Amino acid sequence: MSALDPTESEPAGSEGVEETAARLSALRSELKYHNFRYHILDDPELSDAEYDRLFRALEALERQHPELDDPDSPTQRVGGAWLPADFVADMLPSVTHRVPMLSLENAMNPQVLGEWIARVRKGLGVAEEDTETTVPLSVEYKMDGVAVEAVYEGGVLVEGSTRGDGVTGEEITQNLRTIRSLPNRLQGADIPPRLELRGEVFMTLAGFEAMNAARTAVEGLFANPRNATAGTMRQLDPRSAASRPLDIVLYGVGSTEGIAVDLESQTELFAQIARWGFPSPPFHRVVTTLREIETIYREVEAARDSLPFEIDGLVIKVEGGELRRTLGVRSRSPRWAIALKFPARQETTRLETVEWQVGRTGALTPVAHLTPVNVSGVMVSRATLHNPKDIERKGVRIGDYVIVQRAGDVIPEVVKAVESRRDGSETAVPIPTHCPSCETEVFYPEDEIVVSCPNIHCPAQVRGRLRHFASRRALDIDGLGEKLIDQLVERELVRTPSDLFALTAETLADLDRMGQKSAENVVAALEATKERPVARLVHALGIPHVGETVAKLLVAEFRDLDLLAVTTPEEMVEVDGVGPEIAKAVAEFFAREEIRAELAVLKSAGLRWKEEGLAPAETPQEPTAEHPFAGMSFVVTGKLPSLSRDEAGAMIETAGGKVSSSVSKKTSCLLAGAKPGSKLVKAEKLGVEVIDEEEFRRRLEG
């Protein structure tokens, strides 16, 4: 893992100076190792955070050592090109920065921000008790890419480079000529002669999902968007970089010689660049307190997973030439900027093992059991890795160290092995021949990316059927829970949905930890589930690819079960938002003996089966004050801000809406969040309007 301990924050004192010595040679030499394999390689071992505890680590055994000071410590350095003395590669041209590039101080947490905002005002002159002074300070999204200049001259794009070390970078003009939004040739008036321009090249989500899920597991995949950007900028061939979706924002400037506006107000910076050509910044904000900031480091990380890019934190600078000259610059950062950083999403840590889990479907899923490890905040112990040919693309081994994210309430992901720090002790992931709950033997279709038991009586099978009948999206019966279900499959009362309805309260009742009266309970729950919409029953089937929203539109166009039950493809697909995939899995569920079986004892117990007060679908709606999206069709897509997906279909129903789970001709609007995915691109082919939340809830309140 690491010469020193990567969560130690302070040194001991207790050594002598010799251990301490070689406890910075070793911690020394690991960071900068890291360096290469990050901003040579574009290879990371580390996740962000691992690396960033050991800088703090080597940092405060400096400060408390500083005899043992050395000027090509990685703490006195920008970047991270430090090249081994035998490394030989095609290397991109070198540029000297006129003006250094330099990294940024971090803090960790707004109490960190508050020491140095004391620090500023105190280089600023400004006395402590002085209440009345402010100074204006800039707040930015901390972009996670790549740091970059562009050079112009006689307002054309001549040079583009790297950070690299921050004196000395790669030379990648050609690469930079590629994106899109950066403009190869200044607009407008008031051009100067020479303009250094200092960004962060980077990659939206969508694009990088759709990037890595296009590599093969020769090619390996990238950890993050920040990760493929690197490795892009350094592509000799610019027709590779070309064909990935990078952008670029704008947020200073190297040399300002020349220039008759203060380009160190990032205000006036902004404004000028915008009459330039380039891109606005996507946030930026101008504040006087440490309050202030805090509340937009709430809101902005509780926004985080709504952006279609990744920030990692805020970036708070000094606004104005004269402050930030008054405050200077260290040999490795400037004093008038700091990064305020969220909680990493990534983490690294050793995969244990895998344990196939078997889905109510039958298909198995691998689960990697992981060495605890601190992601956000959250204890992650275990990750998923969704299928056989997953485990394949991201070539994981039991034993393996692996990069493992959590993203808001996503389950957590295993993303990649980090090869290079395997030991020859790793072992491939067994891909199981029988299921593991009832030892059928299970078949893997060349065609598709499961293994599947295909005993229905699978135990495994029986439970998550039985759960998701009775959750509470589907038939929600009440007092019917996990435990509950297990005694009633382990006893063999129960196998179907349907034979839940003929449990007494007697038998019940003789169950573990199940009394009479919550016998009774369950039963009335039982009999009240008679009275719910056929499309929670339609949704309770666990027909594949069938959800909330499917069944609501199968319901309202069918209206009775008995009809959808013969109802062919051909003939569903004509539903909007119903597709072809849709189609064939719903007609090949109906077809199956055993569902009709099942669905004929379900009709004998009572269970609504037709929907007599439904409107028909084709009956146009006008809107009105109450009714503002009536014979409107929204598609709900990505992670919204504030709401999940069922809280704003439930929203659209209510005022007057459909909600379809496919984008068509006839869908009115796009309800699009984060990682709106191949939804987003169909919409926008087809013409159809797409709308944020906030945009959503200005329209709904009128």
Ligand code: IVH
Contents of the next structure:
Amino acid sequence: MSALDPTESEPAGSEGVEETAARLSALRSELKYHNFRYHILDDPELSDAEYDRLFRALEALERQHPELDDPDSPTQRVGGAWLPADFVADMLPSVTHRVPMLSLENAMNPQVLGEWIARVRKGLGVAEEDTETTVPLSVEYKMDGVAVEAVYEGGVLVEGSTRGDGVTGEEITQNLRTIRSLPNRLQGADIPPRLELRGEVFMTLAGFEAMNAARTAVEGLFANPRNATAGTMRQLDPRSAASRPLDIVLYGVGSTEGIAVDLESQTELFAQIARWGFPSPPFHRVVTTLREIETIYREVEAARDSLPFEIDGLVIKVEGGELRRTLGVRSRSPRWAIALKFPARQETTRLETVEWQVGRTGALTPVAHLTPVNVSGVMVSRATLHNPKDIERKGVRIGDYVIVQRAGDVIPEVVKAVESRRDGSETAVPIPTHCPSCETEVFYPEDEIVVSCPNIHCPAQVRGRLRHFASRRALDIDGLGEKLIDQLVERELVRTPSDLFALTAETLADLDRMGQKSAENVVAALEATKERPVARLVHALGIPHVGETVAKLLVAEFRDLDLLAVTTPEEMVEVDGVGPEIAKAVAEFFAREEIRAELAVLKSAGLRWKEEGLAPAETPQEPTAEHPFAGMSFVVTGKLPSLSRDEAGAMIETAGGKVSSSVSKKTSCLLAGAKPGSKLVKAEKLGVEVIDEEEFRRRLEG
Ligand code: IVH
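Next up, can you give the form predicted in complex with 2-(butylsulfanyl)adenosine of this protein, since the form predicted on its own came first?
Now the full complex is given, and it begins with the chain already shown.
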């Protein structure tokens, strides 16, 4: 539908009134439909960014044509007229807010915020040239959840409601009562006869991941913690809300009638509600200049990925009472507050095809090829789908509209399919039966998450192993880049790393884009490689679970590669930082016939094999870049989205941490997947931090 394309609402010089009216009407119904999907079904078809663009397009068109005004337009109602005319709400009882719950105007960047500050100053009658007078502004996190009102009478929680359209919301008292951080009864003194607090219910990322991981293909995944929160809050059975990881912060108040204490400024409000026992947004500061807000914006945005919950911006509020009253409110939003948004991290686009890439271990990874889309300033055309189970879980098909997400430096990923946008032409993603590189039949054990190519001579694997062997952090072979490796493999000049050392300048000089000089340089670089520390060689071998850190630990202990190759797992676990998973992987690796043969050739090629007089390395007790989990003890529980528990265990050990089987006070962190069971309960009881796989990976990367 044309209304979906916001660019079409640019002023069209020659357009007649009827066309404009038709376009307005299309945009309005379009928005109502999306409001419905978002607010009622908790299953939006558009990303927030797309919705915002549509909304702004309507606003712009309405500004150009005030004569085509419609009181029922989504822009005119407090929260947007989000119910289609024929929709009958038959689920939750409705609640009319005594004071409407307003929404916020959005500023997409600090510059727009500057304009808002100027308007605020003007509204308060401060002269433009008056630099002495400053307006105190409260800056808080904009929590990405669901706005609710909690009403206390005589200090007791009597009613909870969602914001709904701002005037009328849905009654969710029972569900609200299940949130542990929300007091059922006010603490302390000055209990008012009636208190209407407003805030945001949200879900931690860990909670969200665990909840999604436990959902079946039929139930479908939630796209993000906010959708999951909204879905949970509207559950009719409070027992299901109770089992979900909801949290709340309070940041506002409805009617202040009959309240004796000061709730007028944001600072007073937070101080008072804290005395009553309420949590408020984890970040709150009072500033007076745009510059300060810009700094906070940059800092918070940089830290956004490491927060355990989602925020989608900052909320800037004029601090106090009289100033707010002077500024007043508009129909949808107050003039005294604004949201300064961060770039959206999710967008929808089309999944064009799925390519299977073969890594050096033989694992086949599905990579989604997408219609390019701009996600928070970066064009995304490829995204990972992790593994076949992940494809199944997300229910994606080729041709689907999918939600893609990028956060920080992590590889973009496909979140889920937007099923309601299917037209029937979509096809299942084929899971390969044969390796796309060497055509050997792949194996895909029932209980495993990865499909693997078993052929160790598979060109893709060979290329992957050679690239790893030569990479900067491994043996760092100068001049041996990907293109050269590809040629060497293609011409069957090299199959294993040891073949590299038999290359001559003559052979190399014959290759494309290689002169005599560069060929000689590569030979010299290979020669230099022979003197690299043994730990680098051990890392370069590509032993499962053995990265730079473990390689160093092993070499520090055993010193001689021949000795390491015959060490038993029992002996290996004696090394601090080497757990049973790693030990097993190392021993299995060295037991392989072809590895022994390869090692023999490498040794005779003259690679450094032994370290003399090396002090045994110690795993630090404090986390470092190399050992982010040093000194930490982990417990892993539940089903993780893309890792087996063993894999996670090995990763923890590699990062310097320890894995134990039961939660105690000494546990630093519980890594929890779906159906975490009693370990989660125990962790919560003991106040042990709980993280999900995504957070785990983030911390591993430092
Ligand atoms: S104040 C009249 N403060 O953002 C002021 N809202 O886009 C109304 N939100 O509906 C809201 N964190 O759901 C306020 N610290 C915060 C907030 C916050 C998140 C949400 C809230 C509101 C929406 C507006």
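In this text, rigid core is short for the largest set of C-alphas that superpose within 1.5 Å between two forms. In this text the structure is predicted, and so the values were computed from the model without any measurement. Residue numbers count along the first chain shown, from 1.
Check: Is residue 516 one of the residues whose Cα moves 2 Å or more between these two forms, with the core superposed?
Finding: It does, since the residue 516 C-alpha is displaced 2 Å or more between these two forms after the core fit.
Next item on the list: Using a superposition on the rigid core, decide whether the Cα position of residue 29 changes by 2 angstroms or more between these two forms.
Entry: No.
Next item on the list: Would you tell me if residue 558 moves between these two forms by 2 Å or more at its C-alpha, with the rigid core held superposed?
Entry: Indeed, residue 558 is displaced by 2 Å or more.
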